[in-house]
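Next up is one chain by itself, shown in structure tokens, the form predicted alone.
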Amino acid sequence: MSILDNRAALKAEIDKVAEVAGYLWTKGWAERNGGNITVNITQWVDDAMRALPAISEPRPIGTVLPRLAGCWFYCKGTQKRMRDLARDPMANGSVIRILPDCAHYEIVADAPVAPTSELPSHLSVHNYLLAKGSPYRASLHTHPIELVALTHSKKWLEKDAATRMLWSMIPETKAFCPRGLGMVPYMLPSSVELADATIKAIDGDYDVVMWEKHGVFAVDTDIMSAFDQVDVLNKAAQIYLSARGMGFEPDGMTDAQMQELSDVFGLPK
């Protein structure tokens, strides 16, 4: 029996996770066990679900996150593949609840699958989002090929240099990713320093943050919306690199054209 049985709204959210996991694999953004997904599912937890016993001992998060007491999350499992999660999300991920001390969690369902090794950084971002009153409930980490390629050039690591170029490749980029692309210098994956730098970037201006030579971290209201932002940004990077591959530097939209787009659609300047 699954925790999703007779919980249509919760099942719909987990089905979105499975769908996105399939897209990530198909696009080549999730080699082996690469990438992570964590979704705050607290709003879909009913009284019967809250009463369920844990299927693991309390486990340390590795930090104290005061906004997460009593929160529930669906997390991709550590060492689990996105292609397998797409097929069976409850065998390749886990539902966890955060204990009242805000420093430990326990696995509730469906299988005793340990959550992603990047759980502390993902939960730190969710703690920040709740503290800010943000409606964002989903976080996605993946390895989009063309965006990662850009970070191997110092030119694109300068603040908003990549944003300006990506916006200029096709109008939809600024329309659907109006906050652009943040940049975080290379740091050890899964480190507290990387989590702190990511939160700082999100707190400043961005919903999608690029980790140099590694991948992206995106947040949004649900996992499909987070994926959409990354997909749009990577399409713009593909256009840029395709033009370069044809032997020329693309002109891109002019500042005046992008300003017109912002005025007509009420986008940030």
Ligand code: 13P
Given for the second form:
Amino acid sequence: MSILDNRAALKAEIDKVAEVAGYLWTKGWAERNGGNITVNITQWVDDAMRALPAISEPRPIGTVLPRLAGCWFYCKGTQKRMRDLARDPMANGSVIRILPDCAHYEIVADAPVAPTSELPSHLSVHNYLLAKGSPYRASLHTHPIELVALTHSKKWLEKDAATRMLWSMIPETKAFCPRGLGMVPYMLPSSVELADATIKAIDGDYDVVMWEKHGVFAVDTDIMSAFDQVDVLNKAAQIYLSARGMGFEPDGMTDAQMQELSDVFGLPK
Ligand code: 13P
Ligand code: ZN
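The block above covers the form predicted alone; next, return the form predicted together with the ligand.
Let us now look at the entire complex, which starts with that chain.
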């Protein structure tokens, strides 16, 4: 028995999570247990689900998130591998609900798999998105090789330096990641400080932010779209690094070409 049985819409969302987890592994972005995914599944919760008993004691989130009372999430399990999740999302992740105090959660299904250690960041961002009235329901943290490599240089940590370079590598980058790439300075993984800094960066109007020397954090309507944004940005980083590997600094698209693209596709400046 799974909570997904006879819940086609919810199962379709979790199937997307499993599909993305497989891509993360194939791309080499998900060594060991690296990366995590959460999806706000509250819109697919029915009365029968609401009546289910918890299968864990209440556990602290580590922070208080006023917009999340009564919300439900699918979460990758801590220490679980993306390559295993791709095969069996409900054995390598779990469904949790947030308690009315907005400070604790309990696991509801299918098995008592403890959620990702990055839960404070994921849930803080979901809280922020709801408060803003955003339609985004999925968040992804992963370790894309070339994007992480960029954050080892101060040059690319300057505000929007990486954004401009990445947009100029291939025209689709700006079209599909119109908000660019924010930067969060290094902070301890899984900390509430990292969660707070991530919200601050996303509030600067980014869908995708880098955690310096660690990974990327992306939000979008669903997990496939969040993955697409990271994939597009990392492809641009790969083109940059390929050119560098061939021994030259890539020219990038000209300012006039970028301007034309923004005008024609109606993108922000
Ligand atoms: P979890 O296994 O707890 O999800 O942690 C993986 C990770 O990438 C931490 O930043
Ligand atoms: Zn990580």
